[in-house]
Amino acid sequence: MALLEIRDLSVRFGRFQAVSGVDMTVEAGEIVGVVGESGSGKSVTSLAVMGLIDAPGKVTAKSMAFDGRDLLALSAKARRRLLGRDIAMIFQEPMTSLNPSYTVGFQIEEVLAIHGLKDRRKRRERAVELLEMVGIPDAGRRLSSFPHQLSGGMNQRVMIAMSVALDPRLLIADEPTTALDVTIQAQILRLLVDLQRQKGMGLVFITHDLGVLAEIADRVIVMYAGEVVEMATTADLFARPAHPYTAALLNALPDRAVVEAKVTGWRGRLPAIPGVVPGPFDRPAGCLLQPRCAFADERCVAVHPDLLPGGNGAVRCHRPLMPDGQPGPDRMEVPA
């Protein structure tokens, strides 16, 4: 049984369908990467798992279970007991996620107190231990610091310390390195992977950077306009992308351009995907990518594709790409 299992998750805000038909599984000890452009539904999906979608948002799913427990059927009190203890999340912006009115020590100790550690001295000892674990020097003194007195990297480490304070079994990291410089990004990534391996957590790592997932993820889920368009192991996804959107994202990676330049002598601009992710009220009737896809045909314009087994995992495309990067036969024309 998977640690986290989601089937047909949808999130709607009024008339806007932010997430539609998302499937996801995460095993204990596995790192699953979720990638896509801004507006693809990555963060909304994670907030739905955490129960943080407020009105007018509406969350529905055929199944959303953690270790066999139906998350949608839990009462608010039962979900609060689960969050932080068994499922935790690192949010995008530590400066807006941490409360500027309280010290970081108070905020870490509050997590421990809410989940049953009543002894104040033990809470402080645990808070110091957590800050040391995430690499903050002079941890005892840092407990009395306010968020504005720490750097962005330090605040992100405090957020990580809070998220792992109760040894959760599932950790969701929502673009935890976005606002940090490259050196600090590498340190935070290394810290998260080390913690994940030490504690055997399931880790969902949300990002817009495929290069990061190449280094850490076991599997990758590619999202576009609120839908999953491809799922595969990391090695298969990078070697043989089956969806045109995945292939376009990979082609835009600077590292790939450097390799191509060395091999072929190519010089020029990085390939870019034309257009933008469709908004709430300009979603095409067929495939959501078809206005931006070089391989779109009449069926793509008229018929919305399903997520079906294909490539080396699952792909939402009428004509998944072949190993040579060209579209294969239409699925409707392939004999059963």
The other form holds:
Amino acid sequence: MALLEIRDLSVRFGRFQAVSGVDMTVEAGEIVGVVGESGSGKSVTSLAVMGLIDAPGKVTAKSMAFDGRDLLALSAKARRRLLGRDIAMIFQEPMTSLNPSYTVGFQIEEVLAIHGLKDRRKRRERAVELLEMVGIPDAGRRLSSFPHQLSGGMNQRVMIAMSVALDPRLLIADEPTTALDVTIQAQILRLLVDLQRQKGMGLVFITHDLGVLAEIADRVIVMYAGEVVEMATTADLFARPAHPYTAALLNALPDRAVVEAKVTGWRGRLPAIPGVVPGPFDRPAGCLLQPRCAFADERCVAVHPDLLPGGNGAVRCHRPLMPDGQPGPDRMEVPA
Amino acid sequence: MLSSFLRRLATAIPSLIGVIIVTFLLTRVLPGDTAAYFAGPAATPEAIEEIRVKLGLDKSIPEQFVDYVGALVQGDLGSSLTTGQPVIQDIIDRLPASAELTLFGLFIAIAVAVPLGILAAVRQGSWIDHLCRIVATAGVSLPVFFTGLLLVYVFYYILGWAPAPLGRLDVFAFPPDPITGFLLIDCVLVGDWETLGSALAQLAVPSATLAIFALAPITRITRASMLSVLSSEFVRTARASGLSPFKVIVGYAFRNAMLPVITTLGMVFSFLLGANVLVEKVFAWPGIGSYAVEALIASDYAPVQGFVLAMAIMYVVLNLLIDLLYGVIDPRVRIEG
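After the form predicted on its own, can we look at the form predicted in complex with the partner chain?
To see the whole picture, the full complex is given below, headed by that same chain.
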């Protein structure tokens, strides 16, 4: 049984469909990368798993099961009991994600306290232990620091300590390194992966940086405009992207472009994907990527493609790319 | 901590010097001849002149100022011409009445406005949010003297629930010997529950008048501040850690939403000091507001100066308290040292 199994998850805010028909499974001990541009529904998906979508947002799903328990059927209280203990989350902005009015020690101990660790001394000891585990020097004294007295990287370490405080089985990291500078990014990434291995957690790693996923993820889910457009193992996805969007994202990686430029002697602008992710009022008919896709034809404009097995996993495209990078034959005859 | 406190205290001194100068000059440029008023309508020019000399009003303005400051340093605020008492004594007698009224009004306002603002933010768009908006609009649109008269009309004249708006105590009730000057506290100290009830009944309508006036800004700021904090990332973190909604709202969000509310409280308190003057008139409240108005009408300088000075000192002390509170609430404001 998968640790997290989501079938057909949709989130809408009024008339805006932020996430539609997302399927996702996460096994224990696995790192699943979720990648996409801003506005592709990555964060909303994870907030829906946490149950943190507030009215007027509306979450529906065929099933959303954590360890076999349907999250949507649980009472608010029962669901809260899972949060922080079995499912934890790390956010993007370490400087603003901690409460400025309380010491970091207080905030870590609070999580321990609400999930049943009543003994004050034990809480203190555990908090010191956690800070040491995430590599904060002089942990005992740091507990009485306020978030504004620590750097961004330190605060993110505190966030990580807080999230793994109760050894959760699933950790969702929503762009945990985006707000940090590059040297710190690598440290935090290493820390997260080490902790994940040690504890055998399932880790959902949300990012817009494919380069990061290449290093750590077992599988990658590519999202675009609230839909999953491609799923594959990391190696396959990087070697042979089947969706034009995935291919374009890979081409836009500066590293790749630089290597290519060295080979071909090409000089000019880095490749980019023209246009922006459609918002609530400009969703195109047919395929959502169609206005930005180099290979779009009439059928892409008219018919919305389904997510079907293909490529190296599943892909949402009428004519998935072949290993040579060119669109293959139309999948019209594939039964829906 | 102590040295930063003292430093903060020292910054209040220039404001106080400024207040002393301005009030002195202001009372001197006001129209009306004190000597003539004091001497009465039938006085001869010689008699008026004699009084002028006696009061020191024949000297030049700088000389009068030096006299005034000299007396002030010795704690002498001059004597009121109308009551014949030293101003300092009048203020000491009357200040508790005003303070009791203002503080009680402010207390009611906070007790209603803060929960209302929090609920309005938590249940945005619900009926309680609309109620909050109505209260805020009504509170700023209705002048204090009008709400005062309206409440007297409804609760005393029509419904007969409130006693006659004639001061701090029913004419048949006997006040306890003053200990603190605060009637409510004195009653409790002496254990005179009957007088306490009577005093509370007298206090209810005027303090409600002030409370309605103070409600609006406090509710509005509480709501706005809570809304911005509730959408902040650390609130999301708290919820993601499995904290209960109550704990998130009261323990995490409200604490961070308090700074603007405290700032507003300070401002509201100073508005209330001004509104007091009108409310005391409407309810025949023997406070320093009505005392100052009467003195002003009579061109009686000393009480007006004393009143403004007392207000300024209260205001400075209040701001000092608010600054210190900031540091208690938000560690980022705390002065390190």
